[in-house]
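Take a look at this one chain, the form predicted alone, written out in structure tokens.
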Amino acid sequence: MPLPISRADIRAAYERIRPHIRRTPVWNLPPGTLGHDGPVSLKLEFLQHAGTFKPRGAFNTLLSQPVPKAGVAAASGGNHGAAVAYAAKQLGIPARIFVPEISSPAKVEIIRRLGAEIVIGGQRYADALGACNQHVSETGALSIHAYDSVTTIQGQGTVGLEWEEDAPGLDTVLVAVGGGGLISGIASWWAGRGIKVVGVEPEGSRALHASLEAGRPVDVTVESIAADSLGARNTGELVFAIARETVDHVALVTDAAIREAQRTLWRDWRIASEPGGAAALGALLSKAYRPKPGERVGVLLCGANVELSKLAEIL
């Protein structure tokens, strides 16, 4: 049975959003590097407008259908939103972005200065949703989704294929998982062709883990320092029928191991990131993922909205 996206969709969706995005750089080291004794390549999408690659999905989706009177609406944890922001205000939208309570105030500043319009959406993601999809039924606004939907998955995917042409040859590729958009429509992209994508999510907030374990879609717990943007209760439907197909497994970080590689990240190389940013990095320099000898391994970096003060107490 074909997935429901595939790498001709991706492509289309690259061609749709390329005037809008940032093609981020790959950063290929040597062997030796991380205590890999084989080439890991970094894909610094931490680069991409609004701090995350979220706005591929985000333009993706506003420019795949009529975008009506009452503009767009988004539930988020910070960086979904501060994508949609951006895209919407640079195709000149109307946009307001439901928030949990949990979100970074710095995620927030970023939403706010981009000119939407914010709502506080109760403690948690899923009451922020909540609070999203009513305003929609009340008023007619397009609602873009996360993660689990057709269009943000096909903007994500894109990220697959830049890093393809970038860095050919890869064996494996570690990818952070909150909802699960990003790391099933990277997968989606490598279908078939003899990649391994991994998945990683922190101990105290395992969606996609626990859905895979369970053969379904499942809620979850969440408790993380990663939360504000790997926090989904539930992957949802898409996302787990993608995953199960795609990727390989996941790995589990714990909060020490995230922190660990926001430490390596900004002493070796002056990188800045938010703790779901880093937690790929934290899966290969923890060894909760063990690559082979000589595997060339591929670390998505996705996220750079971080409050500088907690980065500061971290360090």
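Positions refer to the first chain, counted from 1. C-alpha atoms forming the largest set that superposes within 1.5 Å between two forms make up the rigid core. In this text the structure is predicted, and so the values were computed from the model without any measurement. Compared with the form predicted together with a further copy of the same chain:
- Core-superposed comparison between the two forms: the Cα of A128 travels 2 Å or more.
- Core-superposed comparison between the two forms: the CA of V119 exceeds or equals a 2 Å shift.
Would you generate the structure of this protein in the form predicted together with a further copy of the same chain, following the form predicted alone above?
Lone chain follows.
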């Protein structure tokens, strides 16, 4: 059975979104870097607009279909909300973002600054999602899903397209997994090319790991310092269907390993990273993923939406 998303789909998405996104740098480092004896390629995707890879999927969704007059809506107090707000503003589309009361004031402020209307309500994410769905059904606004959507995944797959051009010949790439939109896009890009795509999830937030184990999408409980970006309870059917065919395996990292990766990134590299953005590196540093000698390893640094005062506290 062909995969739901092809390289041609991702190339088409790239043509759509490239005037609007940043082509982020790929930094190819020599053997001996970050404790690994082979070359290491860092994709610096945290330098993307709005601080994560997510505008790629948001732009691709908004540019793939007619957008209703009511504009666009999303339920997210975090990186997805910021990305939808950013993309909508750039395209002149009204955006309404539904966030639960628990969302950090800093992230809500980012979303507001990016020009979206914010609706705060409810104790949990599910409450915000409910309010968003009601808004969509009442107004006909376009809803953008953070990961369980073909156009979202096509957009995130463009990370792989750029990375391959700038670092040909990688053996393995390490990619953090929340809902799995990013990894299923990247793994669709590299499917059947002999490149091992390895997911990285926190031990306490392992939706994809559990689903691959169960052979179907299953709910997990979420308890991790990276929950604000990697805290999906379920990957959904589409991500699962792609990942089952294209992802080599999922490595699990402890919260301590994520913290240590954040510390290493700031102390030795002057890169400020959020927990989810440091998780893939955490797998390499903690040996949750052990490359073979000389293996050419790519590590995706996918997000930097951290409060600096909080990052300062953990150093």
